[in-house]
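Quick heads-up: it's one chain on its own, the form predicted on its own, in C-alpha cells.
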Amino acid sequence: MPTSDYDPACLPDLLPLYYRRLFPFSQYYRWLSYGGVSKNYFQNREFSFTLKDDIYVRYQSFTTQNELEKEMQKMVPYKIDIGAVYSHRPSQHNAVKSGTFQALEKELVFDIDMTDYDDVRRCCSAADICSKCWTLMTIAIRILDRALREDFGFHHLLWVYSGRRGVHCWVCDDAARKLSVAARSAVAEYLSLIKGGEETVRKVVLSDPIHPFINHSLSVVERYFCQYAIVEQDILGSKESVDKVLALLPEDIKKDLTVYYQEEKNPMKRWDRLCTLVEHKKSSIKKGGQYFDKEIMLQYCYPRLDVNVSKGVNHLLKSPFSIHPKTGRISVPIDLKELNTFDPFEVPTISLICEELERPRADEAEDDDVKDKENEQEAGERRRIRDLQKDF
C-alpha cells in the first residue's frame, strides 16, 4: 500500500507538530461530550493511548477539553482508542470500591477489517489492499448503514477508515450507547450472516422466505457483483478459484458446469450458466430454498463483522483522527455521498499534511514577497535619509 513517502521512522518527529497545530480538539471534544448530557459524561469516558515502542496505556480520563489538549501534546500517543463512559472517572479506577466501577455506556461500534475476506479475495492477503477488493468495505457501509438506519431507526453514524485495511462505524444515537451487552449482541447477530470459520465451506444458508432484510442486502451485493467478483476478483478464472466455487453447490450442478467449463473459459458466461442450472432446479424442486447463486454472491461479498467488538460495552476501539503507524494514513471520517469515489490510497498521510502545514500558500508567499519588497524600500529610504543627514 503506498504511503506517500510516509516513514515511520519519522513519526516522533511529525506526531508532536500533529497534536499542536492539526488534530481537531474542539470537534473531538464537542462529539464525545453530546452537549453535556450528564455532567461527568466526557470525563468518565476511557481513552488509552499507545505510546512509542508498544507500552500500553489504559484508563485515561479527562475533565475538559483544555486537559485532554495538554496531556495528548505531552505523551504524544502512537495510537488513540476510544472506550466506554463509566460509573467512576477511569483514572481513579483503583481507588474506586471493587465491583463498583461499571462500564455504563457506549456508542454501538462495528469493525470491519480486510483480512477476515481473505478466503474470499485474491488480488491481496493479509494487512495489502487495493482498489479491487475496497470494494468489499463499500459494499460493507451501503449494507449496514442501511440496515442501522431503516431496520433500526438510528440517526446518528459516524463511518471511519481506520488508516490501513478496514472501516468503523459509531452509532452515536443516545439508545444506542445505553444497549446493554444482550441487546448489541443481538443486532450484531441480525447482522452477521456469515457463519463458521475456516473448516466451514459453505458460510451462507438462506431459508425459505428470505428474510426482507437479507433481500435488501442483496439488492446492494448484486449492484457490485458481476463487475468485482467475476471480472475483478475472476473467481471463475483458474480452476482452484472454480473448485472453490463448484464446493458450495450440490452434486447434479457441480457435474454440470465441471462439464459446461472444460469448453467455456469466459467467467460472465461460467456465471450466468450456474444461475440457469440454480434457478432451473429451484423450479423443478416444490420444497423452498435452493438459493445457491444467492449464497454464493453474499458469501464472497457480505460484510464481515467482528461480533466481539461489537457487543462488549468496555471493548476500545480506535479513535477518528488517529494516525496509524504502519501506513502513516489518518483514521478519517467517509463522507457517504462520496462512497463510491472513496480511495484509501488518497487518504493523507501524517508526513504530507505536516510538510503542507510547513510550506507557505502561494497568497501568502505573495503576501511575504510584498512585505519583502516594502522592508526593503523602507530600508533603502531609511539609508538614503542617513546618508542625506551625514551629507548635511
Given for the second form:
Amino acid sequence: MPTSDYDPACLPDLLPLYYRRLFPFSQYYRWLSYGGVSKNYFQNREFSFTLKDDIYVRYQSFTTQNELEKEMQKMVPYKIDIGAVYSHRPSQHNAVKSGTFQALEKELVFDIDMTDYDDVRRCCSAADICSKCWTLMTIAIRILDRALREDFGFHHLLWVYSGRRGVHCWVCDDAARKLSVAARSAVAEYLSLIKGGEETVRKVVLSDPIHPFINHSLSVVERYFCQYAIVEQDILGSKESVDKVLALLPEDIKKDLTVYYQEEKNPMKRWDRLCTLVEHKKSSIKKGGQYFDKEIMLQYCYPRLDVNVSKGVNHLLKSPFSIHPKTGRISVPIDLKELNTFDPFEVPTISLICEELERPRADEAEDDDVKDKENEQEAGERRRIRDLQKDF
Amino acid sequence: MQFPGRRKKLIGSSQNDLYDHCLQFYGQPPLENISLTEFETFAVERLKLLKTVENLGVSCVKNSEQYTKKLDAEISKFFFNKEDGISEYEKRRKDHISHFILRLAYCQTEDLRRWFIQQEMDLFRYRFNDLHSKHKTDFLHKNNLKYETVSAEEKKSLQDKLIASSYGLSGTKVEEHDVYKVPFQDALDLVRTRKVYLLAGNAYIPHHEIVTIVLNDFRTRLSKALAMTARSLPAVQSDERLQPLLSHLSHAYVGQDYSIQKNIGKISLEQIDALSGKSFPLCMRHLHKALRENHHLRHGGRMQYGLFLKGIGLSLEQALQFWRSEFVKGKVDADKFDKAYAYSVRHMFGKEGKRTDYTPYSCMKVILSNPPSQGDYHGCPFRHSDPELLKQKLQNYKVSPSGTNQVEDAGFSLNHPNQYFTESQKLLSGGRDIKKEVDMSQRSQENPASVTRPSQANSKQAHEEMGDLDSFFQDE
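Beyond the form predicted on its own, can we have the form predicted in complex with the partner chain?
In what comes next, the whole complex appears, and the chain from above leads the way.
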C-alpha cells in the first residue's frame, strides 16, 4: 500500500510523540476496566509489546492508567497486543505456584485476513489490498455482525481495521468474555462455511434444508455479488478465471456453459445463464447439489475466519489504536453506520497525524481542524466505549 | 464426600422427598447407614448392569429393538428384589447408593473414570428417553435445568425457521411437541454443527433432542464429582472393610492397560513364533501369521500387533529388528524401512513426535475403532470375521469341536489381548488356580484359544446361523 508520507524508519521518532500526545489512554483504560465491576480486571490483563529490533515481551501488566502511560512512553512499543485477564498479575506470573496462573477471561475475537481469500481474488494477493477487494471485508463485517448480534445475542461489538489487510472484531459482552474454549470454538465453527485448503476445489457444500443463518448470509452476499464479483473481479471474464468457476459445477452444466461462453462474452449474461441452468437442474432432480449458484457466491464472498484466533482464551490480538509498523496506519475502530464509505486508504498514518500535530496553529479554525482529525478516529471509539460503559 | 457409616439414620417420612423422581443426577451422596452385605451386593449388581450396557452398546445398534429388550431385562433384574414387591422408594435407593459406591471404585484413573462415565451416560440416556414427556420436563425443572418451553405463538412464528434448522422436525411435530429454549453455551454440540436454530443467544431445542443437552450436563457433573472423589479416596481406602471390595470391583471389569512395560527384554525374537501358537489371543496370532506370510502389514495391523508386542515385553531395539527383518523379506529394502517404517515403530514407543507412549489396545478398542477392510488383518476375529471362517480357523488351531461349543470359565473376564498373554503364560507355567470347572488336560492339549470372550454377538445373521457357536460367545 503506497503511503508517500510514511517511512518505517521514522517510527523511533514518531512513536514517542504518538504515545505522549495522541494515544487515547483514558478511553482505553476505561474500556479495559469494564466499570471496575470485577476486582483487578485491568491489573490482571496481559499485554505484549514488540519493541525495536523485533524484541518481543509478554506478560506485561499495569496497575493504573498512569503506569500504563509511563511504561508505554518509556518502552515505545512498535506493536501492542492485548491478551487475557489472568488469575494473577501477569507481570508476576513467575512468582505464582505452578499450575495456578491461569487465563480466566477475554473478549471473544475474530480476525479476518485478506490473504485467506487469495484463491478467489484476482486484483491483489498476499498483503496487498485495494478498493476492489475491500468489499470482501464489508461483506464479512455485515454477515458476522448480524450473526453475533441476532443469533448469539451479543450487544457490544468493536470492529477495528487491523492496519494492513484485514479487520478484527472484539465482542466485549460479559457473557462473551466468560466463554470457554469449547464455546468459542463452537461459535467460530457455526460461523464457518468455507471448508478445505489447497487441495479442495469445491469449498462450500449446501444441502437441504438451508439453515436460517446461511440464508441470512446469502442475502448479504447477494446484495454485493454482481457488482463485486462479476463486474469488479470479473470472475467470468478471462478463460483462467472462468475455468475456476466452472470447476465448481457438475459436468452437464459445465459443458453447456463452455459452449455458450464461446459466443456470449458479456459477464452478466454469462452469470445469468449459469443461474438459469442451475435452477433448471434443481427442479429436475429430487435431491442433492441444487445450490451450485449459491455455493459459488459463498465461495467467492463469504467470510473466512481463522478459528484458532477465536478459540483460545489466552490468544493475543493486536490492540486497537496500535500502529501497524509496515504501513504506519492506526488500528482504528470502524463505524458500522458509515461502513459503505469506510476507506482503508484514508485511515490516518502515524506520520500524517504527527505532522498535523506539529503544524503551527494560525487560528482557531485550524486548531479545531487538527483537533477534529485527532478526534475523528476517537469518536468512533468513544461511541463504542460509551456503549460498553452502559452495562458495566 | 460423606461416607456411609458416619451419618445419621434416615427418617422414614422424608423418604418421598429424597427420591422425588425415578431418575436423578446423583448430586447428593447417600446419608444413611448400610450393611456391608448390602454395600457389596448393590455394587456388584450395578456393575453387572453397567457391563451389560457396555456389551449391548457394542453388539447392538443403540435403541434398536434388540437393544431395548435386552437392556430393559437387565434393568428389571437390577431392580428386582427376591421379596415380593420392591417399592419404588427401594428401587430409587438402590440406584442412588450403588452409583455412589461405584464412584469410589472408578474414580482413580483416567481410564476408569472414562469407562464409568460412558456407561452411566448410556444408561441414563436410555432411562431418560424411556420417560413420559411430562416426567422429562419434571426432571429438568427439579434439577435446575431451567429450560423454558417456547410458547405456542412463538413456535408458530418461528415454525419455518425451526424446521429448517433442526433434524427430524415437521410442522405437526413443532405444534404438538415442546420446544425448549436453552442458552447456546449449554448446547455447544448442536451449535458447532449448526443443527439448531439460534436466536438472541438461545438455542431452540426440539423435544427429542433435549436429552443431548441433559447428557452434556450429566457428563460434566459426573466428571467433576469423580475428580473430587479421587481426592478423598485415601480416607476411604484406609477402611479395611472396603478396600478389598473396591479394588476387586475396578480390576475385575476394566483391568490394566499394560502401559507399563514389565519384562522388557525377557522375550527373545526367536520365541515369538512359538509363543504365537501358545499364548497369543486369536487376533494377534492372526496378525503374526499374516506378517510372516506377506512380509508386510498395513498401518492398522502394525499398530495393533506392534503395541501388543511392546506390551508383552519387546524392547524398541528388538521391535525394530523384528519388523525390519520381516519387511525386508518382502518388497521393502532396508533403506526404505529405515526411512518409512522405523519412524512409526519408534513413534509407538514414544520416541517421536509428541512422545506419547501409546498403550496396547484393549479388546474394546480393537473391536470399536478402525474396523478392518480389504487387505487388513487387524481387528477382532470374534467380531470382524465371518462366523464360518472363524469356526474353521479355531478347528485348525486344534480347538476340539466340543471346545468350540463349550463355555469355559477361566475365572476371569477377558478384556485385553495382553491380559490373555499374561494369563496364558501363567497357566502354562502352572502358577494359577482356576476357580470353576475346567478340564486341565484338555486345556494343555488345546490352545488357550478356547478361553471365552465376553459376550459378543457378531450380527443378527450370526445368531441365526451359528446356534452352538453362538453360546460360545455369551457370558452365561
